[in-house]
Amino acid sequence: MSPDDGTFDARLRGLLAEHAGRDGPLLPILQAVQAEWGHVPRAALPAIAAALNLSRAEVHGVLSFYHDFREAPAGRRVVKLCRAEACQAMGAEALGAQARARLGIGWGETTADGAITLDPVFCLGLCACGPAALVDGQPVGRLDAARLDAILAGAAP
């Protein structure tokens, strides 16, 4: 379902109403919203803020604030690679100068065909086995730069 298919001011609504009469309902909705097309469509912010009485620049502030959300959708593949100082001294800033030049992209982009978003996250919490990744969701410790070419060539991690 995207923003241009019919259904999605209906689907929107819904999402809306779904949480209607919630204290601090803007990142449910948020989270909502991504987890129905995938990332928060500009499209969709009008009517957030609207329905929670805020202005267009708060919802995108809050949309913008937390690297979670995505204004466009994320690839095939996400690879979020640490950067906090634990896999930092472990070599994470070669892995990620790798990524990205492999890939052609930067931080927090996709690549033309749509395969890989590449995001750096700052800790995930598996710091005595860094450097760290984490692959559409699943956590990749002891990243080293075979593991990481293999990951971007489509491997599963």
The other form holds:
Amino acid sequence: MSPDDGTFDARLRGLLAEHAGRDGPLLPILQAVQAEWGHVPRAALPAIAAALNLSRAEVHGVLSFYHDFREAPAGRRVVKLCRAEACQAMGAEALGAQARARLGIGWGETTADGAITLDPVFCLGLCACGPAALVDGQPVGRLDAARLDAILAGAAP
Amino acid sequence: MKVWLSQDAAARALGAEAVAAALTAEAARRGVALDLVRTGSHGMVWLEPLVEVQGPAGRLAFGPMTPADVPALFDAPAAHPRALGETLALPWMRRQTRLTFARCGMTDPLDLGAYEAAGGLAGLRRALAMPPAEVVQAVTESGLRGRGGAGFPTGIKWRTAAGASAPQKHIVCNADEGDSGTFADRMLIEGDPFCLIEGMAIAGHAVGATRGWVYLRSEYPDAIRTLARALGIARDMGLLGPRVLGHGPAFDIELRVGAGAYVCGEETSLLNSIEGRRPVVRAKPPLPAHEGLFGQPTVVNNVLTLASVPVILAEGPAFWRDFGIGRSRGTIPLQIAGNVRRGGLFEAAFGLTLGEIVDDIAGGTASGRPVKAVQVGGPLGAYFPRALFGTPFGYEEFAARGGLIGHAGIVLFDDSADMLALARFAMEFCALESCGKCTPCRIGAVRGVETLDRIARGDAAARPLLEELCETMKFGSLCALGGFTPYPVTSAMTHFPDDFARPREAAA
Ligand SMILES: Cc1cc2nc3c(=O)[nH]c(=O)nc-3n(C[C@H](O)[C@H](O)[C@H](O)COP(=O)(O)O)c2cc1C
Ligand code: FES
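To test you: the structure above is the form predicted alone. What is the structure of the form predicted together with its partner chain?
First the chain shown before, then all remaining chains and molecules of the complex.
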């Protein structure tokens, strides 16, 4: 999917203008770009670098550091499964294995039909009601195998 | 009918929205006027969604509620199968000393009037009537130490920043809360955000900073939404702006959202992240209090540290200092999590033993099996066996037993836990999250995973190697990510040797 549908440059310019004059604008700009296009298109980097007077390498160095940024759009639904200790104590590893097996993908991947992205996450602050997940931004607690299957089959969280 | 229901993310994760919808629908069906207040959480996560109904003497609690339990609430509340009695009389509530979390669960988090009626803004008012140096003095005398993990005395940090002269200073609130097993920052921001804003305004006055920042992790969408709205309200109502409360100094707060990197909770990495640099850890000195955000003097404090300041100013430093043990003064919001029967937030004076917390307050595991290990202080904290359950909850007390209290997360594991797997995970996590600036952390963690795999295959010769590696990481790392990852690893090895004594398997 090419981000360039003719409006790309104009939308990017508008977005950069919104952040002009802000201190430390790079991270919010990258987040705004991802909110706009669902990922950070490579094509956006030169304009961002130029606007902030940075080298493309510097922008890339920031972008590549964080787990949140995507190089390609996510699936239509994003399931973030917690893999951290408190959720492990409640069986999160088995749920992670179940999700990967059922979807036939690894952590951080999207199913071939673009339906679901499975992201690992390390703690959602729901550690007293684990295993926990974030399904399209909605918190889910005490996840079990049946509920996970329903979520992966397309049920609302 | 007056009803309270939490909108904390944990309550929502357990079905609070469906219960809210059922309450509204049932009230409409019966023609009852429903006054539904969405609050933060009291912290009794095992009882969420917790519904409260106005009773003759106080609020009556019902939980955990499902939509099917709602109609009976409108008939005879006292006979309801989920009736628990008066909220504040429940043992979990009665046994706490809620100072930082006094309002959390009680009020609508975005109702500034209710905040003030429940004691909010008293600390800020008192602080604004004092010269800045006296505010710093009060915080120093309270004995408050940083709740982000290192336990550094807050008053000393503030004094350093106050003493630095610069045209611009900053208060940065660390709301990155990346530790597994911790959620107090999230609960406070979702349940009582004005308390944090008030604490930051006091800090601004105390050190002469006019700009505040909250660095909030992206994994907390609900908290982001609530804090953004609270900041807008605070500006509209004059709590923030050119003159705090109409007569104070200028102070405003900018919300910054993280992007999923554990190391950004380390304060210098966090500052780089805000500045838009690659968020590697900075070498110290210079201290952030001298040269922090954009090279200007900066106080970096955890959410709970800042949110404890209003009550200290309102009640006086002695009130706070009189709680606690040794050099751990005041209260600590314990977060009890993992495989736990009664999990949630429990604020108490320092000094409870780990055993009291685990067995008595939390009631052991959710699975009903014996507690095998308890990890205290997040992914960089040690695993404690039952033999050490006598340890009183305090900074020095935990350090003396090879552990740390960190951000006060307490994670229970039952006897099915595989301590070697958990030690391996600690190394794996460090490797995944290392900022890469120093070798002991970046390379050491990768070697750690390999070495633990060798031990898992029954290669006993790998054990001394792992011990050596842990020493190197401990003393050679730039920050506590590499420096403290050995805590969970060596504590697991020391206290649970059986899990590391594997029979040799066929070579992989
Ligand atoms: C890897 C790493 C992660 C950290 N994560 C956090 C965090 O999420 N929240 C926090 O307040 N402090 C965190 N800290 C501690 C901070 O560096 C710093 O000590 C703290 O924010 C200071 O505030 P305090 O004095 O109020 O505790 C972390 C430290 C390290 C080394
Ligand atoms: S460890 Fe899974 S939500 Fe905290």
